[in-house]
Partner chain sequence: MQIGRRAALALPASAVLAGRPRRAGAGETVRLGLLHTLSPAPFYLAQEHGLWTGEGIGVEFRFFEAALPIAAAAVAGDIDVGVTALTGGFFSLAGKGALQVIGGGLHEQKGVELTAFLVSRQAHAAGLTDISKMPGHSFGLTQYGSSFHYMMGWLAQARGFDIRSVTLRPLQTTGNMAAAVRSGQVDASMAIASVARPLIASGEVKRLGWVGDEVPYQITALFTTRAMIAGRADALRRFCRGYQAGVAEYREAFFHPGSVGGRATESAIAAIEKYVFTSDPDAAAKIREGVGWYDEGAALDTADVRAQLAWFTAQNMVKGPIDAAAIIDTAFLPTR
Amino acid sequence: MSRLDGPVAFRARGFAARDIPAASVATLVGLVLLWQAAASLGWMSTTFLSDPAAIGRGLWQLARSGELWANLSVSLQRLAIGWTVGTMAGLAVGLAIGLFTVARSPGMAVVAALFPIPKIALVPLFIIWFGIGEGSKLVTLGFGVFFPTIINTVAGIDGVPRALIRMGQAFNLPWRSIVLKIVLPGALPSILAGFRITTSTAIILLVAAEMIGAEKGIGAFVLQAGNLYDIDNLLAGLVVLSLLGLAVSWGLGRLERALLAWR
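Answer block, the chain by itself, in the form predicted alone:
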């Protein structure tokens, strides 16, 4: 019998990498255990870098006293409002630039001019304009989220296959149907990928804004702990920020799976 007889093995499995949640958890747990082992065995000094056990005790005390929740709730509120406003504005402008010729060149010129400016450097200016209160912090977050959202939205629209749009036009679909049923679904992966970038950017700007002018918030708590050389609480605040980033990433992953199930 020749080698061509019989069923042929299926080889077109693609190159889509799969997530293995157990591997992610094992990696993080392993790093923490290695850190604790290095501290316990005296391989590293705990004078300037506390071990995970000490950080855990600090977190537990902060949680029991309520100080952790008081600072975290303030930061979460700022993060939610600033990110949402910046994202909605960025999506609106990005859609306009991606869909309308009249907005294309002027819009991209403004983005190219303002996007490279470090947003942290603008915090003092926003404080002068909007005061030391919540306004300056929210504007800082919204401004930092605004431009990356525009760029990812425009890139997503530009990445939609033109053949699909021409097919819709050939079937005489109205412009609104082409946008809602072809352009937006095609651009959605890029937009959602941009959300991962903007949420991380928003957390960074949130901490910076709270360190410059705030009485409450994780950033203000970390700054205060640093000024007091309280390494345990300082690192506990950083752990909270890391856990916040992990929680946001997990939530965005669930959102991507729900909205992109059609792929």
Second form
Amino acid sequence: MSRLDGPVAFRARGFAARDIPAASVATLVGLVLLWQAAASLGWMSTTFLSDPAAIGRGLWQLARSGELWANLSVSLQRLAIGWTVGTMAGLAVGLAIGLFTVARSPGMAVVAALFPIPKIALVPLFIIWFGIGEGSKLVTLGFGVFFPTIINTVAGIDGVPRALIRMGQAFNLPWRSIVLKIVLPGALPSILAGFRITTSTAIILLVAAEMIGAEKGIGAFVLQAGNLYDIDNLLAGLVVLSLLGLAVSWGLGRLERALLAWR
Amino acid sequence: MTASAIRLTARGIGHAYRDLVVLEGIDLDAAPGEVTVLVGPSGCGKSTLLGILGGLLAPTQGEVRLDGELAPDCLNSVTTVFQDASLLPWRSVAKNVSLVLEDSPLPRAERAARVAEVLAQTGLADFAGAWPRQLSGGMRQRLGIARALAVRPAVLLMDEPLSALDAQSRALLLDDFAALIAGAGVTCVYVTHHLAEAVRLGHTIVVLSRRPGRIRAVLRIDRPIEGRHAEEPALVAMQARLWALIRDDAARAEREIADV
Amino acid sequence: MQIGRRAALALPASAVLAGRPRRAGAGETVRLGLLHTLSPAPFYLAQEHGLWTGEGIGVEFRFFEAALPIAAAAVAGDIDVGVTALTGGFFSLAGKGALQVIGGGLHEQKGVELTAFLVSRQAHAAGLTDISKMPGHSFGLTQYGSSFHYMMGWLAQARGFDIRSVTLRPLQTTGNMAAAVRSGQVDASMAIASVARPLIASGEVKRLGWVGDEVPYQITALFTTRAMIAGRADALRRFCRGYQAGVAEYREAFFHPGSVGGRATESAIAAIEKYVFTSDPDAAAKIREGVGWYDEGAALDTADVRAQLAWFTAQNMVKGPIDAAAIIDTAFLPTR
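Next up, the form predicted together with its partner chain, please; the one we just looked at was the form predicted alone.
Then the entire complex follows, led off by the chain already shown.
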């Protein structure tokens, strides 16, 4: 037997990762500053990787000449339409799979078969089917958004506690009310989490969609800059895509806070 | 408030999950305006029976019937209150109540009045705008019963509404529930494994046996619910009788692995 | 301690190698980046007929799918010389100081039918019957800054309209370009003779002209890296001599009035067949139809290189100013 004599040490440390919003901003700013410092102090060559100041100047010139907006507005329109159509279709199919036995197994089989297909590889086919105009670009975006939306919608519906649906049935609520007031709000957190994935997917696919036949668009602009080895503009275009992603992410965060205040 | 004139009768109810017979030959009469309590060892099929009575489970045998004159203000003849209250976390307290009125033909003002009334009855008037996550366990159960009372049910089925609460909250809420049920004059079937609740609330106490659940005994307490105290000698004696009926089954059930 | 012994043996050997003045260039291997098409045919001849071996060097072919990666590979040090179209991307990379144009390649030449200007049947029926009517129509090309972009730009200049009045449709590949003009998804595009002729013959597209007749220019050029010029100039010289010999054989086989169709032609086709149209029964005909012009001695048209650079700069596709003299080195091959 050993004698004990002393305080009980605190042992429940860790396993409690917290968000520090200021740290995320500071990290991004810090990385940019480090990059700039490395370039300014000559630690790295700027021949094939421009420094932030050069990219900023490039962006400023693009903005002033109106070229930025000319490209961005076209891309934003494509993103908005492609994402909305893909999301609506995905929600409808996801809802059907989540609610109806008839749709469930066949639907999930098709989703499992088609989801892993790289949408970029389908671009040539989409061009034959939908032309080199807006059609093939919107379909590329919509298709990329469609499947993750289905999967998140189904997961959300499956995650709605059965007890809540039974409660609705116990009060004899009509089917429509159970879907609209219990199933959909219950699935909303998962659907909104899916939006984070699908908006990023759409931005990634934008470049693929604008590879063929696009005169304007941020994706086309980035590709063009790459073809011309215009490194300032290439990076400026990527910065715009990144900022677009950040803006969408911020917007979704606000939307989540507004819609999911009850959590 | 006039007492419900609806009688709930179950005849020859049997229920099986595949080969496992849970209920067998249950005949039950819930008299209008009275409280019928179902007690029994865990796994005796109390909750299954309540689900069948509420139309939430299809029995493999038998039939449940309602008879009597339905009050004109009743929106949902048979209404169940669940053990976990089953609140919608994305709706405020008031909206959780109004949920069950929104599909009714009631005018908007009438709906608001009913919501206010049941919240006042259950002591939740000050929390109308709160989210369910902000409520204590006791308040969540009050909200559950408030929502049920809002549809003016003819038959109220309650599935262990107090079992998730700590002993102190349970004691406080039991008296409130007794008053609410008596005040509403509703035909009530109440499932519990707490014998103190059974003797405090029941006019009729039905004791179920262990699986397959059959009716082992039916006891009567011919006294109004108001004015009863769980500690009074007559009710304590009744509790002892119930315990004697259940004890062996409960001991056996306790040594069993699976519950249904 | 096998490794240790090997290292011990290797050390004096390498010391000897480093100490001895290298016998200029001989025995070295030069890595050449090129497209797997008919256009670098003289290089195939030089390889197959041992013209580089005769110069005492080995040449290793590195094939690429597109022009720009060849220039990028040279910058990255994966190849020593390359032959490619002078695109906007090429000039941008060269302008950063890594690449030097040293010799000529394929030319669009008057009378040599190399690249056809094609319009879709629908567009032709709707009145697009002449290149000067292009304003308001769409033109399919691979990418912005490609040689097709440049050719369209010069056609516009020659016919006196603004290229900005033409809707440019980047389609990434020449295959897509042909498909798009066939199906009418673009009004006009370009294709090399071997692709264009069957389409024209079947009536699927209409030809409005040959680029060589309209705006002759130097399509491809030979380039190398500054490091190669600085460190291995002799090997480079040997490489260029072998290349010139290849060009001489090529011209004799396909453009010399006295010898075309003779033994030289047959031997050249046999060599080229090993690289393109392999196992195609019509290979010989396709090669004869598809060959383009190479200047005598692989001469570099420096004036044309300057003109191209000026055009890309004026179009704002190359961020200037880039001094043409700084990216051209005429010490290795003649000029036109």
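Basically, rigid core = biggest C-alpha set you can superpose within 1.5 Å across the two forms. The structure displayed is predicted, hence computed values, not measured ones. Numbering follows the first chain given and starts at 1.
Q: Could you check, with the core superposed, whether the Cα atom of residue 182 shifts 2 Å or more between the two forms?
A: Yes; residue 182 is a residue whose C-alpha shifts (by 2 Å or more) between the two forms when the cores are overlaid.
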